[in-house]
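What follows is a single chain, given as structure tokens, in the form predicted alone.
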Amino acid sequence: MNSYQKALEERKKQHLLRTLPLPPEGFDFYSNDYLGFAQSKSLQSEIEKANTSIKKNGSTGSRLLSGNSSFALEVEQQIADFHQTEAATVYPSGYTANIGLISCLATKETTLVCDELIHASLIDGARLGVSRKVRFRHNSIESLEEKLQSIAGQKLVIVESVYSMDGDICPLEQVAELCTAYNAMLIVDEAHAMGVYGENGEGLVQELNLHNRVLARIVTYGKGPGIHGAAVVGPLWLKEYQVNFSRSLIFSTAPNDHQFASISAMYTYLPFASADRNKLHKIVAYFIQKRKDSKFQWVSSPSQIQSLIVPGNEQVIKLSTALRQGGINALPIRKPSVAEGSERIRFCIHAYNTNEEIDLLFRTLENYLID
């Protein structure tokens, strides 16, 4: 048995082994399709119309070689206009956007100041760079200011607007004020806010009118928008910088025009989805009300991500199994994805979930507690 196989065996013993499951039967409380766009016939129709003029199946190369197109540039300008900024740079996925942006900005002249709970893709981007890295306590303005006070030179603060595991929201206005006070640049990952917040689904930064105080936002399309890909939006010089220094952009085959067509159609459709956003916010409010009466340990979250703490990998798997047997699909999040002792069931709420489904969820939890 080689060392790789031994590592797999060790994961099995610790109830950590990951697999690739097929979608199960039951009510969806686990996917990132918050608005139901991934299954929307209306959006599908818009995408089909946008694809009618596309002539090539593939992009044939990276954006810097043969993979660019006038259509791609038009869509990127559409994205920039929607997000009220100068430029946008599309990446094949949120992961490639995060590692590409952060790694190329993480130079020797820069100190990265990161919330301790930023996403793994942002952490990987920081690791690929050569800058000094400093972490501050999650959502703590006091801790952030303490770090910024102690750092000389170029500073780059990295946060998420809505955090993917706890579902809580960054105090963006206060963070932006500190960044201005200490001459630090700010990057906000809007993965779980895109489509969900803002008058037209622009994200939390624009809802708070902070877009002119943020260097870059990563807007991800595989969650609320229901498609695939991501974009970095910001000033024109930042796009030029990525074209020259972002390795995941330079050395990746470009998204094909079909993907750009899907992105364009989604942006056309998004402003007309206010009913879906309102449904989502109402069903989240109902879930939170039910949560307040629950005897379990919940993370305090106002968003569509609700986490129930169940310490221990074995225990969280047992609860997930009991929920699935009751018709509720919600996944266990285990160490090392979260810190030991903070293992959890993460419930993702959707515009298409109903009060009755949530009632069933909480009844199943109560029955498990009694058993």
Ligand SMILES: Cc1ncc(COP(=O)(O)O)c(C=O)c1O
Second form
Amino acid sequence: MNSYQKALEERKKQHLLRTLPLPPEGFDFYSNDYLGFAQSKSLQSEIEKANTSIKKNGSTGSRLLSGNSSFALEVEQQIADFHQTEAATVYPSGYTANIGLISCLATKETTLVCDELIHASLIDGARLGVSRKVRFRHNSIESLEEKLQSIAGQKLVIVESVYSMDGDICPLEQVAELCTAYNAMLIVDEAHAMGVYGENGEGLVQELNLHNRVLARIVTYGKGPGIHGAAVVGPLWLKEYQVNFSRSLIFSTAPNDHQFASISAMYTYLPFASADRNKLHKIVAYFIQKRKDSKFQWVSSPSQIQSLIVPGNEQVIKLSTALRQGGINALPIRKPSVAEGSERIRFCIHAYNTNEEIDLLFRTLENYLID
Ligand SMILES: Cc1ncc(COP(=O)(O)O)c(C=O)c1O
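Now that we've seen the form predicted alone, could you pull up the form predicted together with the ligand?
To see the whole picture, the full complex is given below, headed by that same chain.
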């Protein structure tokens, strides 16, 4: 047995083996399709219309070589306008956006000041850079201030607006205040807020009117927006900087026109989806009421991500199996994705979930956890 196979055996023993499951039957409390856009016929027909004028199957090269087009630049301007900023740079996914952006900003003149719960893609970006890195306690303004006070030189604070595992929300206004006070730049990953928050689904930064206080936002399209891809939005100089230093942008074939067309159609569609957003916020409120009435250990979250703490990898897998048998699909999140002891079932709530499905979910939990 080689060392790679031994590592797999070790994972199996610890109930940590990752697999590629096919979608199970049952009510969806696990996907990131918060607004139902991934299955929306109206969005699909907008995307098909946008795709009819496309002439090339592939982009043929990096954006810096043969892969650029006036269409790509037009779509990026559409994105920048929507997000009330100067420029946007599209990446194939949020992961590639984060590793490209953060690694090129993590220079030796910079200290990254990161919330301890930022996503793996931001952490990987930080690891690829050469800057000093410090972490502050999750969502703690006191801890952030303490770190900022102790750092001399250029500082870059990295947070998420809605945290992917806990579903809680960054105190963005206070974070922005501190960044101004300590002359730090601020980067906000809006992966779980994009499409969901803001009058037209712009994300939390614009909902709070903080877009001029933030250096860059990462908006991703595979969750609320129901498609695929991502963009970094911010000032023009930052786009120029990425074109020169972001390795996942420079050394990779550009997204093809189909991806740009889908992104463009999604942005055109987004402002007309306030009914879906309202439905989502209403059903989330129903879930939160049920959560507050229940006796279990929940992470306090106001968003569409709600987590039930069930310590232990084996225990959390057993509960997710029981839920699946009861018709509820929800994912067990295990160590090392979350810290030991904070293993959880993560429930993602969607505009298309119903009160009856949530009632069933809570009945199934009670039957399992109280028996
Ligand atoms: C906070 C956050 N940022 C970035 C990403 C990566 O985005 P994508 O799935 O588009 O690669 C994710 C995905 O899970 C995420 O949760």
